[in-house]
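One chain comes next, on its own, written as C-alpha cells: the form predicted alone.
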Amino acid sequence: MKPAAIPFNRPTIVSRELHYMSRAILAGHASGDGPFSAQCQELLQSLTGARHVLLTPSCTDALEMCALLLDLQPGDEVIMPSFSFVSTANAFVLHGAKPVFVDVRPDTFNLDESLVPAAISPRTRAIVAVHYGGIACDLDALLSIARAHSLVLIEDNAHGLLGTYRGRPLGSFGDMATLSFHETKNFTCGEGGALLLNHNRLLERAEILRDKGTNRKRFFRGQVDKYSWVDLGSSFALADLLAAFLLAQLESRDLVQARRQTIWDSYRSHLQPWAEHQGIILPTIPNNCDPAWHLFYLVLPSLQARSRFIAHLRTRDILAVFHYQPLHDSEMAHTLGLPNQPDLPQTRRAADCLVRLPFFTDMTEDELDRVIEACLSFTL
C-alpha cells in the first residue's frame, strides 16, 4: 500500500482541547473575555515576561491594535522588514502609515540593524522586528537605535513564543508585541493572537480599543456608573471557546516544545552533511538565542533549484513549502505609490531560494525519516 501523503503542516490536539471546549459552552460564556481568556492570558504573562496580555482574534488584530496605539498619521514611516507576512505592512498601512522597507540578515533573515538609522527620517514612529522562524533579531542594537531616536519598538513575535534571547523571552522586549495561534504556530486554536503591552501607560486605551471603541472595562470595574463610545475600535477580542483551546494547548507547551526540538534537531543532524556538500545552507541560531523551535527551512543556491527540489519531494507525496515574496516589490506597493527602492537582495535570496520542510507536533518518526530521506536523494 503506497504510504499516505506528508503534509507540511497538521494541526495537532494534545490534551484536554475537547474537554475545556465543553467546559467553555456549559458554563454559558463562549464569547470574549471569560474565565479561559483570564487564565490564558495570565499564564502567556508568565510565559513571556510581558506586563500585560490581550489575547485577539488573531496576529494580524494585534498589529492593528499597534498600530492604533501608535496614533499614526498621515505620512508617518514605520520600519520594518520586507520579508514578512503581509499583516506586518497591511496592519500600519491601514491606519496611516507608510511602511518603510529595510533588507534582511543574511544568516537569521531577521531585520538587518545594520540598516535601520539609515532608513529613519522625521517621519518615522516605530520599528517593527520579526523574529523569523522563532529566531530573535539583535535586540540589543534594535532597542538601542529607537531609544536614540525616541521610536517605539514592536515585536512581531507571530513564530516566536518560547524563544528567547540572551536568556529573557521574546515579546518582552519592545514597547508591544505580537503572538499568533494561527493553525501552523506551535499553539493554536485555529485562528488566534495576543497583544503584549510592556508599559503601564498602554493598557487603559489597549482595552478601550479592544472593546469597541468603549471603556466597558472601567463599567466592569466598578470606576464609570455606564459605559460608552469613548475612542476608536473594533471587535478585538477572542472568543473564550477558542481560549479554551489554547489553554489547552499551552498547558502542553513542556510536551510540545521537546517534540519539535527533536524534530528540528534530527532535520539538522541528518542533513548537515549532505547540505555542505550540495551547496546547501541551513539555519543559523546566534548564540544568544534560543529558538523557539517553530520551522526548518532550507536554502538552495537559485530559484531554479528550489523548484526543482519542491518537485522532487512532490514526487513522493510530501509538500514543502517556500515563504515569503518581497512587499516592497508587491502589487500592493506599488499600487500605494510607495517610492522605488533599489532590489533588497537578502530579501530577493529568501524569497527565490528558502524552502520550508514539513513540522508539525505529532510528525512520526517514519514521516520525518520519509522527508530526510527525500532530501538526501536529491542532488544538484
Ligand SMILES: Cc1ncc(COP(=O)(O)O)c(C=O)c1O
Second form
Amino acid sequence: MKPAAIPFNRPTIVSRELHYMSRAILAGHASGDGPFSAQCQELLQSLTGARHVLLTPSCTDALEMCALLLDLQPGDEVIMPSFSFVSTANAFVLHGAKPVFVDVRPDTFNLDESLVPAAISPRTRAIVAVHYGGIACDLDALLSIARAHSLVLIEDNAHGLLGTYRGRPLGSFGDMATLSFHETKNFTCGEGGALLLNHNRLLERAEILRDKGTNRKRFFRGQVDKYSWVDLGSSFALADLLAAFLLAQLESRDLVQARRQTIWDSYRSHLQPWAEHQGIILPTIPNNCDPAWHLFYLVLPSLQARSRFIAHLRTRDILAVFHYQPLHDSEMAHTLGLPNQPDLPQTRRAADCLVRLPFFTDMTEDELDRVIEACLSFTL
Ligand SMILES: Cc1ncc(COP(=O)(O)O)c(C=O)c1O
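To test you: the structure above is the form predicted alone. What is the structure of the form predicted together with the ligand?
Zooming out: every chain and molecule, the one shown earlier first.
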C-alpha cells in the first residue's frame, strides 16, 4: 500500500485543548479578555520577559496595533526586510506609513543591520526586525541604530516564541513585539497573536485601541463610571474560547519544543554531508542565538534547482514549500508607487532558492525518515 502523503504542516492537539475549550464555554465567557486570556497573557509575560502582553486575533492585528501606537503622520517611513510576510508591510501601510525595504543577511535571511543606516531618513519612525525561522536578528546592532536615531524597534516575532538572543527571550528587546499563533506556528489556536509592550506608557492606549476605541478596560477596573468612544480602535482581542485552546498548547511547551528540536537536529545531522556535497546550504544559527525550532529550510543553488527539488519530493508525496516573495518588487509596492529599488540580491536569493521541509510537532519517525531519504536521493 502506498504510504500516506506527508504534508508541510499538521496542526497538533498536544494536551488539554478540548477540555479547556469546553470549560470556557461552560463558564459562559467565550468572548475576549476572559480568564483563559488572562492566564495566557501572564504565562507569555513570564516566558518572554515582556512588560505587558495583550492577546490579539492574529499577528497581523498585533502589527496593526504597533502601527497605530506609532501615531504615524503622512510621509512617515518604517524600515523592514523585503523578505517577509505581507503583513509586516501591510499593517504599517494600512495606517499611513511608507515602507522602506532593506535586504536581508545572506546567512540568516534576517534584516541586514549593516544596510539599515543608509535607509534612515528624517521621516523614519521605526525599524521592524523579523526573526526569520525563530532565529534572532543582530539585536545589539539594531538596538544601537534605533537608539542613535530615536527610532522605535518592533520585533515581528511571528516565528520566534521561546527563541533567545544572548540568553534573553525574543520579544523583550524591541519597544514592541508581536507573536503569531496561526496554525502553522509552534503554538496555535487556529488563528491568534499577541502584542508585547516593553514600556508602561504604551499600555493604556493599546488597551483602548484593542477595545474598539473605548476605555472599557478602565471602566471594568472602576477607574471611570462609564465607558465611551475615546480614540481610534478596532476589534483586536482574541476570543477566550481560542485562548483556552492556546493555553493548553503553551502549557505543553517543553514537550513541543523538545520534539521540534529533535526533528530539527535530525534533519541537520542527516542532511549535512549530502548538502555539502551538493552545494546546498542548511540554516545558520549564530553563536549568540537559541532558535525557536520553527522551521527547517534548505537553500538550493538556483530557482531551477529548487523547482526540481520540490518536484522530486512531490513524486514521493512529500510537500516542501518555498517562502516569501520579495515585498519590494510586489504588485502592491508598484501600486503604491514606491521608488524603484535596485534588486535586493539576498531577498531574491531567499525567494528563489529557499525551500522549507515538512516540519510539525507530531511528525512521526517514519515521516521524518521518508523526508530525509527523499532528500538524500536528490542530486543536482
Ligand atoms: C514574519 C511574519 N509576520 C507576520 C505574520 C502574520 O501572522 P498571522 O497569520 O498570525 O497574522 C506571518 C505569518 O506567517 C509572518 O511569517
